[in-house]
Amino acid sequence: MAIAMLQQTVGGTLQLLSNSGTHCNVGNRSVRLLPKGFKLEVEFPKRAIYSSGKRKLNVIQASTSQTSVVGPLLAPSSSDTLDSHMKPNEVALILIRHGESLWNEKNLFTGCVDVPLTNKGVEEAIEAGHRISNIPVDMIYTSSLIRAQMAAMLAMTQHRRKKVPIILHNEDERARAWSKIYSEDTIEQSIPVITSWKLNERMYGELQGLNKQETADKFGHEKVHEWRRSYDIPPPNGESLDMCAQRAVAYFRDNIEPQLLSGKNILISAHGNSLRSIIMYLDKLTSQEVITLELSTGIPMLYIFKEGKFIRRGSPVAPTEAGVYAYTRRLAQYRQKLDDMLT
């Protein structure tokens, strides 16, 4: 009777052997149920390993003695797959600063204009990347300058996960039907990147593209200060600290704390005063605090998101990976999955 409900439930062929119990094929899978204690093997194909796990498979109470309850069988178990769909207790939050650009180089006031990483900046990018190579990313959200997004498309050169972030592109309907991926397999190796204005760096008004070194000899090293370093003091026709804060921490809330509640891992690429902003409202900081945080570039720094909390678990002073992250349990185990993957 248990026989023909377990053929019922999941499909398939049966066999009866003779000795050691009864055979299952159940399409390319193969169940072997074994008299005495009910013992039940499982044999899938190889490339299910990596599968999404939404199939499953019922085994029923048999009927007889020798025959024991068995549970929900998840087909793969969400412990086996190294990118699992089943919603984690906790994620990843990757924050990192871009490295120096062609202005900073220049020692001119940036702001929200439009300028590329120097050699340097790269450099600082691919070495954030290292730091980051063991820890899952389900989703990037950037700025909408580039300095931003060449630190995030370069530091996951360096993930050993190695699936491709593209930039989505949501501008118009032209541009989301002439962006859109055909195939399920590439989509399922690709992470989707956000771009958004509210990221961007505080805006220096007329600052914008002056030496500091010679605004400060013109305007006075205590006001240009006071224009850098105060919380709500913006610079002639800018943003203070406490303007940039307001558009990046509401787009935080509003747009990547709902997809970590969801159980998305992300990356942040953007830039010193927003990321400043996101980790005052991470921190609890006030706003003396936040004038006084630094932000080293090419060290992204890491909290972890469970249970409704921010908990940081980096230094952005540690030379090494190892010193830099406290791991938790399960990015320890994430990091086994790609050894035991790519090796």
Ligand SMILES: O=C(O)[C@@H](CO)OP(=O)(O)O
The other form holds:
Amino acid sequence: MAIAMLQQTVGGTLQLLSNSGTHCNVGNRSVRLLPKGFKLEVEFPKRAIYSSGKRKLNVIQASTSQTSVVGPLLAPSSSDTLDSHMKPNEVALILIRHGESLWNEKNLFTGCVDVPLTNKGVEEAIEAGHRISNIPVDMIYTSSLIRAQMAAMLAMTQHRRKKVPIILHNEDERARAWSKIYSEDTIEQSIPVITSWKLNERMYGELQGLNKQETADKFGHEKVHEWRRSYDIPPPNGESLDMCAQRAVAYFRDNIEPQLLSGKNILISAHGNSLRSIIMYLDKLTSQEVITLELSTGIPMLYIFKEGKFIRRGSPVAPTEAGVYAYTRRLAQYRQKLDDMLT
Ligand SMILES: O=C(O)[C@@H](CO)OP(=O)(O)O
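Could I see the form predicted together with this ligand next, after the form predicted alone?
Following is the full complex, with the preceding chain placed first.
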């Protein structure tokens, strides 16, 4: 197979030697090495992925005059090169409401009670993952509840890029130290998953664990509808949507938005009401408009974040849906690169 070999570093440049005519990616630049033995000198960033065909050379520059080569790896050509094709000023934001939980199935108010998914919820998460399998994901945010975490993990089993989602444990120094990864390459092939209770479902107070139908029969449908869908009337000792929005939107603005601004493509897996609050913020909905917003379980919603604005792109209905990738040239390119790499 044609492959560009790493030769040596000279000052701040890297020499690549082609053993036959081939294309070669250097960082995020694609260059053509023509005849056999052709040498190319390129300025190289401190750390970059150099790839050729389906092989990759993972190069770590130790100093300007010394280069160590890790690999070549057997994995397909890096999509670190590929991932960097998404311009930092144009990134994807995907929101997923977890699939059906065991208490959704039983029609119980769930709120912050930590209940897992049903089989149907597992299938919904896998289907959601299938639908977004061609969209770049660099970081994942989930609530601290297992149903949102299951949904994120199951969805990522479908992603074509095959990076491994890894939950970060930052609760204390020991948790941080004991979950440390010691391989740069492995880190490159991982997606950090950050969990926060601030993305949890709205706390349903004294309704948690009660049957929704029985509660409506007891307190009246109107009262229960007010607890469930008004903006600022909380259920007994619980959170109103307004209270839920205050912590969920603050978390989004303080933690997630800076990552989007820095060029990260992000998946958020959370809950009906924490996501309604975030969508209210993204779509600039009024408190009147948000009360009629209902989210289906397991349906991913795609936004493009560009020049500081959130542009709603709806729900991809299939991974191959042409319309989704036509939304931006960058998404189309990312998908094309995945096709090239994986077929
Ligand atoms: O029970 C809950 O926690 C939520 C979501 O399932 O219910 P609701 O639809 O009333 O917001």
